[in-house]
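We begin with a single chain expressed as C-alpha cells, specifically the form predicted on its own.
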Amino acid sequence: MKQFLLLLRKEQLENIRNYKIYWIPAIFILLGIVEPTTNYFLPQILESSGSLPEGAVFEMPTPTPEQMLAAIMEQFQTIGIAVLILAYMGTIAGERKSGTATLLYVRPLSFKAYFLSKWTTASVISLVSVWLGFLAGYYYTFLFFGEVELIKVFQMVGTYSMWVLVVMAFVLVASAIAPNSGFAAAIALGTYLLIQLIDGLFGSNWTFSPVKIPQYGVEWLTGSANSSLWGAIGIAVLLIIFLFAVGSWAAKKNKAKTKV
C-alpha cells in the first residue's frame, strides 16, 4: 500500500508537468460545448457562409436535449476516446523506451502497484474531464434547447464512467504490451474500433456486453435503461480485473527491455 501510494503520488505529479491536468479535461469541455453550439447556430453559420442560393430557406428539425446529450455522447466516444488513447498511449511503454523507468526497475517494485497507480491517475483525470465536458454540454443544451432532468444526466454519465475505465485500462495495457507509444496507440486504436465494428455487425444478442454500456446510458435519459446493464457492468468489472492481471503481468515481463 505505502509504495502504491509513493507510486501515485509520482504519476499525480508527471501528470501535472505535462499539463494533461489541465489539456484533457479542456478539450472534453470544448467537445461539450460545441455540438450544442454548432446545431443552435447553425442555420445563420450557413446563411453567413453564402452556401444557400439566393431565396433558398434553410430548414431543419430542432433535435430535443436528450438527442443533444446523446450527439455529445457520440463525440466522446469517436473524438474523446482518440484523445485518452493518444494522451495515455506512453504511459509504460514510453518510460521503457526513454530509459526513465530504470529508476523504478532497479530498486524492489511491485509491478500491481506500478500498474494500478498508473490506471488510478489516468482513470480519475479521464472521468474528471469526461464529467466536466458533460456538464458544460448540459449547460449549453439547457440553454439552447430545454431542459432535462438533471438525475437523468447523473444516471447516464454515471453508466459511461464505468466504459471509460474499462477503455483505460485497455489503453494501459497496451502500453504494457508495446514496444514503443505509437505501436500501443494502434494496438489501442485497431481494438477499439474493431470492438465496435463487431459489435454492430453481430453484437445484437450479447446484451451483457460492455461495448453496450455508452448506448444503455443513454437510455436513461428516456426512461429507464435496458435491464441488461448490470449484466453488461458485472463482466466490466471482471475484465478489468482481468486487464489489471494482464498489464502487471507485461509490465514486469518486458522490463528487460528498457533503454539504459
The other form holds:
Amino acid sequence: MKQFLLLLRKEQLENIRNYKIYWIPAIFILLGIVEPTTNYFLPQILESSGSLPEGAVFEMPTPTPEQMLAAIMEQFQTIGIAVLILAYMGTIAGERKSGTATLLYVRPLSFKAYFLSKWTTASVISLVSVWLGFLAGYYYTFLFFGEVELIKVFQMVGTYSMWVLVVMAFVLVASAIAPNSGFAAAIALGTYLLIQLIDGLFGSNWTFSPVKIPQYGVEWLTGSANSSLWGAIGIAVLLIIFLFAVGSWAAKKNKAKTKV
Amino acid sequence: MDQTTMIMALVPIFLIQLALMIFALVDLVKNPNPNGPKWMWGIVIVVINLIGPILYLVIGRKNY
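Moving from the form predicted on its own, what structure would you give for the form predicted together with its partner chain?
Starting with the chain above, the whole complex follows.
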C-alpha cells in the first residue's frame, strides 16, 4: 500500500511534467464543443464553401439534443480514444527505453502496485477529460439544440466512464507487452478496432459484451437503462481484473528488456 | 440566435485552439532535442488545425 502511494505520487508528477494533465482535457473539451457547433452552422458552412449550384435548397433535419450527445460520444469513441491510446502508449514501454525503469526495477518493486499506480493515474486523467468534454458539449447542445435533463447526461457519461476504464487497462497491458511504445499503440489500436468490428458483425446476441457499454450509455438518454447493462458492467469489472493480472505479469516478465 | 451570442459561442473554440498552439510552440522552442527538425514541427503546429499541436505533444517530444 505504501509502495502504491509512493508510485502514485511519481506518476502524478510525471503527468504534470509532461503536460498531459493540461492538453488531454483541452482536446476533449475541443472535441465536445466542435461537434454541436459544426452541426449548427452546417448550412452556412455549405453555403460559404460555394460548391452548390445557384438556388439549391437544402432541407436539413435539425438533430435532437439526444442525437447530438450521441454524436459527441461517437467522436470520443474514435478520435478521443485514439488520443488516449497515443498519449499512454509509452507508460511502461517508453519507461524501459528512457531509463526511468532502471531506477525503479533495481528496487524490490511490487509489480502489482506498479501497474495499479499507472492505471489509476491514467484513468483519473482520462475520466476527468471525458467528463469535462461531455459537459462542454452538453452546454453547447443546450445552447444550440435544446435541453436534455442533466441527470440523464450524468447517467450516460457515468456508464461511458466504465468503458474508458476498460480501454485504459487495455492500453497499459499493451504497453507492458510491447517492446516499444509504437508497437504498443499498434497493438492497442488494432485490437480496439477489431473487437468493435467483431462485436458489430457477430455480437447481436452477446448482450453482456462490454463493447456495448457505450451503446447502453446512449440508451439512458431516451428512456431507462437496458436490462443487460449491469451484466455488461460486471463482465467489464472482471475483464479489468484479468487485465491487471496480465499487465503486472507482462511488466515483470519484460523487466530484462530495459535499456541501461 | 443573434450575432453577439454567436460570437460568444465561438470564442471558446478559438481560445482553446490558440492556447494549445501557444503551449506547443513554447514547448518546442524550449525543447533541446525534438523528434525531427524544429522548423518542420513549427509549421505542423501552426498550420494544421487542432491535430498539429497534438501530434507534436504526442510524437514530437522524445521523453513521453
